[in-house]
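The chain that follows stands alone, in the form predicted alone, written as structure tokens.
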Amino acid sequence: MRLDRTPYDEKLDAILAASARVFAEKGYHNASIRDIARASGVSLSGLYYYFQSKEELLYLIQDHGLGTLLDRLEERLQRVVRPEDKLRVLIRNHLTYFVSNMAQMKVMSHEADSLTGEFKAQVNRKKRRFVDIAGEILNELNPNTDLDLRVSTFALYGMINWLYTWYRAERDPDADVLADTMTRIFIEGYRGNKVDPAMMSEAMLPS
């Protein structure tokens, strides 16, 4: 928890966490920023001190979530030292956000392609540092599988990332469940004996 959290920053944050609420509902292109103004109650003026578009405040919600998520996980990293901990904390650190922030993961998720310009390139910065991230412990974790490494990472993040397609707080375990049931799939899949491709073929054709 920060300690130096100044008004303005709590203020930023309310509008941030409202703004998600509205797009998460209506989707980026269909909200306006009145709508804005009347889920967080700041006036039109007030939120245009704070940002002078709507994809600007797009931008702010997707590097504000994402920002957050990095700085958690690369604080939690330091402090694992196997593989298997290293990846059971970075989906537990999704996991535990997502599940509080349920508006704000579907916006970051559903408008990923909203962004434009430097918007877009400062928060695919952010996302590419997720993706090494994720492919040096996936590395760690087993240097000499046959299994291509980018379609492993992008596996493990799809996985994550589309929790808000189907969670349910009143029915779904909490985050830490969540984790280790997550991580428990994707090791022991990740991990596993080599499968022939000639079997998997054959399974999968029509009986």
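Same protein, different state: after the form predicted alone, show the form predicted in complex with the DNA.
Here you get just the chain by itself.
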């Protein structure tokens, strides 16, 4: 089904990859289309055959990356049942993709607000899926906690998404160790905070 990849597709992917590198290094608004032309080996005007505006270019990078990440996540989640394993899969899925595609992941994390209008709405729809999935897993992991679910969910994604600000492949552990570290901290931390039964009134106890 992916056998019909034309030279057009290949070149578009190359342009998106080069653009992600430029956006990651200089930031979206500080990067110029001329920078991308230089990095991709295509002329300034030639680029506009592949996208209609700079903003659409950013959208293509983000939407494609989030789509890939989401597809992989949903496929991998089907293979496990315990919430602990699901959370491990989610964290590892993110971090593995991150370490392998650092430029793209930085653009996805750091340039979230640089899109406007329908571009932003479409990307936010995909991001919402990630939030919902994590929320469901946390709820399975510890249904009886008094920790705020929304705060806990974004605390989790904060741990993960902040990576682009500090991670350096040559000195830091690989993605598996990162995922293991964050998974252990978060599972232990979230699962360990159950509501203290001694604090519950009799009315709350099962009759």
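None of the values given here were measured: they were computed from a predicted structure. Positions refer to the first chain, counted from 1. Note that the rigid core is defined as the largest set of C-alphas that superpose within 1.5 Å between two forms.
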item	value
V151 C-alpha shift between these two forms of 2 Å or more, rigid core reference	no
After fitting the core, S45 CA displacement of 2 Å or more between these two forms	yes
